[in-house]
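Only one chain is shown below, in structure tokens, and it's the form predicted on its own.
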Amino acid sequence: MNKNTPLTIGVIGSGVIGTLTAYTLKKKNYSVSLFDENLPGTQTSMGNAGTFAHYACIPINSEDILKKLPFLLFSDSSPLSIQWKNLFSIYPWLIKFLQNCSKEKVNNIITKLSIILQKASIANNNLFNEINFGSLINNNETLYLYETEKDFLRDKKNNDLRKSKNIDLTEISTREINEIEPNLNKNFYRGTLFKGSKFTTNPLKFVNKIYEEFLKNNGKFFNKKIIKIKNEENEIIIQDNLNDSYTFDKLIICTGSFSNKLTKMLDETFPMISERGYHLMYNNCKNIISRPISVVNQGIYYIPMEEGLRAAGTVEIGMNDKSINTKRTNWMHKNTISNFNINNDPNKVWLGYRPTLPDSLPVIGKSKNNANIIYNFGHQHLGLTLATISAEIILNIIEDKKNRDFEAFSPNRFN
């Protein structure tokens, strides 16, 4: 390739991870093409809780998970459930997950997440200064709520760990909670405010704003499904469902929980399952709260979105099928009406697929079988939070800049 010819890069997947990756590479004047069978941001990225959760260094892995497992998997009031019909497919992931629940491994995961989250906070603030998101970014800080003293003390270990990782948080009383959020339907024992945290009032518009900037920089988008990847004479050729072919110097795969469909074409698979996440939308409850609120023992986030109140969260370990678990959504609705004075049913029930590896860390790095193909997926609950820093890591990989802090996310850790 001629020195003056820009590197050609294909990015597959236009969720928040792929769109920000394409935008970041295009800023460096590479020739970048973004591919997706769906429109940017319209799949899992549009349905998240909207929080830039730089405080979220505590993984679902836990050293005492085994004694909690019966409650977590079988109780109707658990924030975790499992898609039993897919147990055979899920089982290998569960074994690897439990192997990552020793004290040593959990502490290592927390350290790795803390490092990337601190860098993500800086990267996201730079992005907010670079692109005018306007009212899409809200600076009201996330609030965790504890119904009882027991709930508060149970989470104290996690808050102490967060403090040890330089996460700035403040504990507030029942009175202070009611002062800042007067529309709660009950008195909570204590709260935790995460200082400096932010959220977006519309995750879909957030991705679309980045996508618009990508196009302004002469980035290209192809609304196509990629069905074949092959390597010929140091060039990567991809083929879409209409039998059109495209040739690149580098290829980035950012297709979330669907990524194994593409990596299998390169003789690589990853122990990844889907954390099926739901949200309920209450359009008549637009101004009921002023910030993201998580009732910790329920595992549910409540977020004031542009279109109304969103109840999001819980974890259903399973696969990428479209079946709605009404037990999950009914349980979320029951908790919502107990936390707020809401009489109506949700206007919308939504399901998305969080890509989750057994060590709660993303995969960011080169394919072992082709150094010109780079992976960027598996961000679990932290896709929105980590998208900007992940894109910067991809840029560094392409430009051969090494950083030991990010070696923990190498795809080779599973081989």
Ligand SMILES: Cc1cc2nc3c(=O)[nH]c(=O)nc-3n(C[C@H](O)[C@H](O)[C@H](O)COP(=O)(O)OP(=O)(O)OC[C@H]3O[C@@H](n4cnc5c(N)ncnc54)[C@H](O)[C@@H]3O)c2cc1C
Given for the second form:
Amino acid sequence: MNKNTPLTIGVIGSGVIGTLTAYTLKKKNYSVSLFDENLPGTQTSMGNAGTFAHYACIPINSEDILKKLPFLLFSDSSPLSIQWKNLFSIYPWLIKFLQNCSKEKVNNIITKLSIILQKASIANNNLFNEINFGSLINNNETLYLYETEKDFLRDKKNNDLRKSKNIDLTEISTREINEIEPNLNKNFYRGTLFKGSKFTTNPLKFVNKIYEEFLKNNGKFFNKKIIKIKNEENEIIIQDNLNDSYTFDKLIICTGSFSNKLTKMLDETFPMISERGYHLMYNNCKNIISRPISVVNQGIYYIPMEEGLRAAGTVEIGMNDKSINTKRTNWMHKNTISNFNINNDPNKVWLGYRPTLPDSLPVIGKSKNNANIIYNFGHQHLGLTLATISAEIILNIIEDKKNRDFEAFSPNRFN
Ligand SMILES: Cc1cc2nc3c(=O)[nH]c(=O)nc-3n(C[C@H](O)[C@H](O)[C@H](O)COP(=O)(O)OP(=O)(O)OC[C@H]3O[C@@H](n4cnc5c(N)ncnc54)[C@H](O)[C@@H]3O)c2cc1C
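Same protein, different condition: the form predicted on its own was shown, now please give the form predicted in complex with the named molecule.
Okay, now the whole complex, with that chain kicking things off.
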């Protein structure tokens, strides 16, 4: 390759992870082509809770998970459930997940997550200064709510851990909660405000804004499904569903929960499942709250989105099929009408797939079988929060800059 010709880079997947990766590489003048069978940001990245959750360093892995498992999996009022029909496919992940629930492993995950989250906070603030997102970014801080003293004390250990990782939080009283959020339907025992946290009022428009900047910088987008990757040494050839081929120096795979389909072509499979999550939209409840609110024991986030109130959350460990578990969504609706004075059904029910590895850390690094193919997926509950920093890590890998902080995300950790 001529020294003056920019590297050609293909990025597969235009969710929040792929779009920010393509944008970050294009800014550095590489020749970047982005591929997606759907339009940018329209899959899992459009339906999330919109929070830049730099405080969210506590994974679902926990020391006492085995004790809690029967309630978590079998109770109708649990924020966690399992897609029993897919147990056979989930089983290997489940075993590895439990292996990552020892005290030592959980502490290690919390440390790794808090390091990347701190860097993500800086990277996101730089992005918000670089691109004019206007009212798409809102500075009202996230509020966690506890219904009872018991719920509050149960989460105290997590709040202490957060504080030990320099997460700035303030505990507030029932009166203070009611002052800042007067439309709640009941008195909550206590709240926690996460200082400096932000959210987007429209995750789809957020991705589209970045996509527009990518196009303005002469990035190319192909609305194509990639069905083949040829693993050559010095160049990578990919093929789409219409049999067109494209050749690149480097390829980045950012296909979220669907990534194993592509990595299998490179003889690599990751122990990844989907933490299926839902959202319900209440369009006539615009501005009922002013900030993201999570009712902690219910595992539901409420967000004042542009279109109305979004209730997002719950975890259903499973696969990527489209079946909606109405038990889960009815439970979310029941909680919503009890938390707020709402008397109508949701206008929309949506399902998304959080790509999750057993140690709750993403996969960011070179394929073991081809150093020119780089993975960037598996961001579980934190894809929106971690997209900018993950893109910067990819840029560093391409430019051969090493950073030991991020070795924990290596694809080789499952070998
Ligand atoms: C209910 C819920 C709430 C959440 N709340 C938050 C939150 O508040 N904050 C936060 O940080 N995160 C949150 N998340 C997590 C976050 O949404 C995800 O981590 C993130 O969207 C994953 O982004 P992605 O780009 O990896 O995947 P996706 O958005 O799924 O994008 C992957 C893309 O790859 C494309 N693709 C797949 N295969 C191919 C192929 N063969 N060829 C071409 N294209 C292909 C798909 O079409 C898709 O567009 C939440 C998730 C859920 C479900």
